[in-house]
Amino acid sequence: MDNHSLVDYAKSLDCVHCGLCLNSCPTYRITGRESSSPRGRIHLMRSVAEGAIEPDDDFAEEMDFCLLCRNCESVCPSGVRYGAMMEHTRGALEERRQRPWTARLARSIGFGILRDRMALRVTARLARLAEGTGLARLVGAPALPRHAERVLLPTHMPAEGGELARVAMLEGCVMPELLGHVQRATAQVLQRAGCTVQISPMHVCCGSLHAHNGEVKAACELARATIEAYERLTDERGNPLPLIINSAGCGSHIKEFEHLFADDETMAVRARALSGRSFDLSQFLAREPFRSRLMQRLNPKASHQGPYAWDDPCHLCHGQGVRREPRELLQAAVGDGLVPLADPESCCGSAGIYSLLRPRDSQAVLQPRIEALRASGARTLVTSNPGCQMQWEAGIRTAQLDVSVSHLAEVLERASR
């Protein structure tokens, strides 16, 4: 593989090096190094493609240091597709990297488990047992809920109060094992908004974590499986159902499936079709007639854990451009109990498995967000991405703040009972 193929060179030329991305970048804020900014990384990529530098360990380290939060894309006046460039380079690097066998084995097992529901279930049971020995806390693994909370959702859940639509809901890989209560809240809110909810028993993982970490072949395979699974869920006229997603990272990835099939036009068309009918939970609930049905049920007095603060998941605001809808829904659910959070679009440091692979860097990114939460006076931090939710929970425990963390779906569920 030549060095030019490591980089999507055409996309790198869109960058005019204006520097507006610098202060939006969490790693640049930590280090102050030009090479740790989006502009600096693009310069490194271009230099590799042009043969000015070699893609050595320092280059690979700088690519790994990026959180892929895509905040830089929101402020870029040139429309640089930084996230796509980074995924391309990470994937190309992975093909030529000589990782230690232990690292290769760990990646193979970890990314393999995400593809298999039974493997996920067994891993969760083993992790639950490990918690009793204290081993899980020692390695920093997230706490596992008890078995009753990890029961998978039924494949068919009828609408309440008359059906307005049928929808598919993404169950995902880790959400049922780590945040089953969020899954149930999501389904219940959709039902109360007049939707009959269907779950695909065939589907496990969309491949988001694989794509972000250089496992391009696996990401393509999982994208194909996702498309096929949700093409099978149809309404009475045979039309595929809208796909509702409560994980910002998965939603952003699924809405960009098409780029994984640049060499397969038939699959690219099917990917575009799925992306076009995929919605973040807040996006869908903000549409009529579902919004009106849900608003009839919302009672701000049912929310007791205020004040509330909303934190934008990076892949919701920067990846999908969804900002207004979750705020409006949260405001309707908690009334005057919503307080502002400083710099809410800044990354919390979760970034998929980044917090596991680079815990020190992840904590450095999270720390100013914890201080912003402390200053807000909020008693509940609300977000809508599983990684962010767990990252905030861990950071709040460490900071010993009297604050709980909820997914937007949980707040809406409580307010609509």
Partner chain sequence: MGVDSTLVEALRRELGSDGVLDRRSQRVPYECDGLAFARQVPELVLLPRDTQQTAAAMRLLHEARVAIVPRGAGTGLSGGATPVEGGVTIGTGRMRSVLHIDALNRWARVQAGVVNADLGHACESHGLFYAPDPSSQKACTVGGNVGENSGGPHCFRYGNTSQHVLGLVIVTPQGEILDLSEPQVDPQGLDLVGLFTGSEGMLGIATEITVRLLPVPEVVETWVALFRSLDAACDATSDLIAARAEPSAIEILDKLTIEAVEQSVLRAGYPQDAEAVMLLELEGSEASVQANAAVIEPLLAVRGAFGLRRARASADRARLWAGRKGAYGAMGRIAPDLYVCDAVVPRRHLRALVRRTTEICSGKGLRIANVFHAGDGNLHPNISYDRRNPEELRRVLEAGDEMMRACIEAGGSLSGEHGIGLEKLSAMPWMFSSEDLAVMCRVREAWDPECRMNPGKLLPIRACMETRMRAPGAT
Given for the second form:
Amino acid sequence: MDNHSLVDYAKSLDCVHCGLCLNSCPTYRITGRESSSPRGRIHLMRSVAEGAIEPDDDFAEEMDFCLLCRNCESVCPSGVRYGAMMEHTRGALEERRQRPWTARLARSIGFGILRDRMALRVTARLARLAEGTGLARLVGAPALPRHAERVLLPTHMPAEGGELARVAMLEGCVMPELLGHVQRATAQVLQRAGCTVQISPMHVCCGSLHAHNGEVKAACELARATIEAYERLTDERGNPLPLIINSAGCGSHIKEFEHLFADDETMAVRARALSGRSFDLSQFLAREPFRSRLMQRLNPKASHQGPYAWDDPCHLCHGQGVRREPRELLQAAVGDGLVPLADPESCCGSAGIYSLLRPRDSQAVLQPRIEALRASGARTLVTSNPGCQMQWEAGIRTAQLDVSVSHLAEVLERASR
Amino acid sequence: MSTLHTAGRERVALLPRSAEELSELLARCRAEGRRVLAIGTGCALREDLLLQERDQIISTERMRGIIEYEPAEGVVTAWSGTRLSELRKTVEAGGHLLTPALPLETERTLGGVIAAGASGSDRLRHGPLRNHVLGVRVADGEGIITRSGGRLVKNVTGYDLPRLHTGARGSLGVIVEASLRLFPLPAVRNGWWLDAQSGAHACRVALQVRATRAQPLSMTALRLDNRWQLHVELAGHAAVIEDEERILRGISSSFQANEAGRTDLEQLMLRLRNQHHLSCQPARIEELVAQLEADPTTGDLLVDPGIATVRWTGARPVPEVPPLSGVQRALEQRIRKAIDPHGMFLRG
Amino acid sequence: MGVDSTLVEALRRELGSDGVLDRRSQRVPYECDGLAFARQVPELVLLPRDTQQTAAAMRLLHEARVAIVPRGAGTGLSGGATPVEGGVTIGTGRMRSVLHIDALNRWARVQAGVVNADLGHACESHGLFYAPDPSSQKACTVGGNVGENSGGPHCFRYGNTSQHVLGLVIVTPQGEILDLSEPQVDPQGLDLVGLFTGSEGMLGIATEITVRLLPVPEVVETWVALFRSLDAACDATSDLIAARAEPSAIEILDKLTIEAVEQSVLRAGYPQDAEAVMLLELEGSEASVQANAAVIEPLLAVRGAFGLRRARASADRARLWAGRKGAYGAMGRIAPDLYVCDAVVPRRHLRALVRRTTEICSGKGLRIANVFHAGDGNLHPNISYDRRNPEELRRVLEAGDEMMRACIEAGGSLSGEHGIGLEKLSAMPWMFSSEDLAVMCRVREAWDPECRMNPGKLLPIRACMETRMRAPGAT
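Mind giving me the form predicted together with its partner chain, seeing as the form predicted alone was just shown?
What follows is the entire complex, opening with the chain shown before.
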């Protein structure tokens, strides 16, 4: 078998083995094991490609253990594209992996549901019903909101106080089911910042979870569908609208769609175009003239659940390099109610569906973050990724802290009423 | 040859003039089965040293002279018998400060100071002597001379044997030459002092100074004729000194400039250099000094509050130091045997 | 004897299953440290959690006569942590606790696996800092720093690690615990702590370290000055030393390094039109920073420095330093591998030797970048190469040797901070006579008569063999 194809060998050569990534890696920090560090994993990949080791179960286990938080990329002076390498290897491993049929079925159902709005809605309803039986708590599923919360956004929401621009907003797959209030807050904040918000009725999932978990084929299909869906949302001159994303994981993935089309130049060009007009909510709101419009409406006194702490979602700070904007907006919204949180750029352990696949590891990664939160004295933790939001909520419940978790959009919405 | 008084008896010391002569003497001692006491001028020998009839004293005091001093480098290398006073004169002419600052520099040799591990009052700013010994050449019991370290300010090649010889009191061989790291000669240097109500008070003031941005060269509290004084030595650029003077006066208005006090200090340091001496942690120094000064049998007292070291005369003994652990003792013995397999060298 | 299943079982009982790594995919990543071309997969990797576990493991290994290689974060550049055949690697990756900070007396006690930068963060709130700052400080461990007597830019003022180690807990090769952790003004007995520091893991494993902390200076100012030639920057450094100016760090980066840094995530805003960048740091009271600045600025001007920038805000300073600290990794953009040499030269000969190293490399068709601790005369010629090309690797090693020889001929030394390890083993006799080396061998054998600790490093095997032949009682 060709083990070389398991690895993006050319990218692995960028690593000079300096080790500066070690301390940034959550799995290295909890295990102290070189093989569970970015440098160690790259070393393993290279060893597989060079035939020094077999891509056995131990190898696959180290690849699965990675959270793909990409903190290592932020500190790598050699510019190693670790995330892309890991997605490549996971994809190649998945293709040849012999999973038991039950696991294959579970995966195909799980990843399949995400792609289909009806399936998502039905699943949510069933899950809500199951909650009554206590079954859901038993399997550690997230708590679902009431049905009334789980409504989809209208496809057209007009700007308040005069339209400055029209934008598209990513509604997403699980967000409407689990965090509908965040979606509504996001749309409202955009409206108050002078944007008319449009939702694509045909789009469901961008495929980021698929790509992170080795489902490369599905990820490509979903990326293609996403590109097509948002090419159709245009302004009156026919130019596609900027796409506003409030989920860091999706944003980071959409901005890197191009990598999925290495063999298809036409699609790569269209992917680049979408990446070029995709913005994290905070990134967009920090731009003029929207910023000024929103600032006029922000009233720090309206925030009553302080002190607040900001947690950088990995796929926002490491994946998209967005750090300054959310802090500035939050500062404007809560004034001096913002307190520092130790190690804000390290992973909370949510990592897409990692927390479901590897609950024990996920908890171990979360633990030091919970302690940092406790030490910060914050009463509201603000983040901007659905996975992180739910992970923190679960951890805070277990640790019995008196802290609530909000999406940045919710805080901005409350402060701009 | 010269004579030396030790343990109440007059002894003859051999005085080689070169490394070659030293090697020959050592080889001869080895052949004759004599143990060797290596000394500089013998001014800092320990009191409890017991010499046997056949033991041979070898002094390096005639192996003198600067081997290399390049003002553009900041390092001086000299034969071990070179007096500190001569070293200081040479390097000051090149704009450098020699550390350690010790009393009686005309009597102290480079090798002797290193063997004694003697740090000076300027340790407060510049650190202990062992940080500054960059390299040594040492003669072993067969007269073979080996080198470790070098003449460079930064160098990690090989084991750090200069640190092993520093403070080993000649027990691991005879230091032949050594290289010291130098510091910039301060443009301005002046002394300040105040009358303190007690030793504890003097320490308190000193620790207050330590907590500011001021970086005195030394701070010394002393009791002379039942009066306590705190001496603070400032050194550096004129503007820095001015700033630090302001800081001192801000801490206590009774600080005053002083030149004469320095002489008293030297005298007292001389009187106390072989007396009881004890170190602790800075946070405990006030308490320790309070205990000592309350003891009516205590005579003179000299305190370095920043380093947390006290010297005194009087009946109050130095508290017993816990003995070395068995592991440490055994290891030390093995190291001594490795470097001095015939057990030739006495601890001076 | 050696590593067998009985030993592995016994080690598991002491360290738990997470503390004993025997599966191949877990061992392979330990096959090298920052000196990536030297490789050997260890038989076993142990990750003890504390002194007791380390001692228990070392006792078992002592009984089984197994060689031991200590390892911190594996960021060393001299192969100090390269495993030995049939040997066991003991890593400190799970000894990451800051045990105690005594702010009043200004010291801290940490486990050996604490990352250098994490120690810095831990004492920040007390207004204190830990001075040694190797460029890898965000990853390297204090234990590793002790093993190599590591340096860093600020060692120009503060000295290498050894000047900051007040005490150690050492597990001896026999598995005994030597507790020298109490900070003392002067050592009681021989200075074993001083001897152990920089002994490159050959005398035992330090599990706990007591370090000296210093008060954070009132003002810290970072300067960036540009030069039209590398020669001019070197001359300016020699001038600063000769004038006894007192910055706390003097660093030089050449053009190739600047380009690499500016293309990396560490963009420091170094202008790319300069042939050399000098980074200086001034620290102390406002008055002393001003006074030093008045001495330094004209000296730089004489050598044609331009574009001088000064930064005091910590974010700006951090950015200027980030480029310097990540320079080694940033060079990864130039070629797959990088050989970082480390040599010291007398500071008055800086220009001549920097030139010489460049000539040696270009003569062999190699690309060299210079980024170094100029103030200490500590050169770091970086050679880019691809280890898959054995012929190129050979030229790299030859160039390394020639550069070393040139430095030693000028009165320099083989290493200023990386240590000798495997990398410079064969060069030791250029600097030391066989008698000099014999003393070191005997000291090593006093600790470790079987030479099981990190064998084959620092001391050329021949020197040790000769020592034994000469040893008293040898026939």
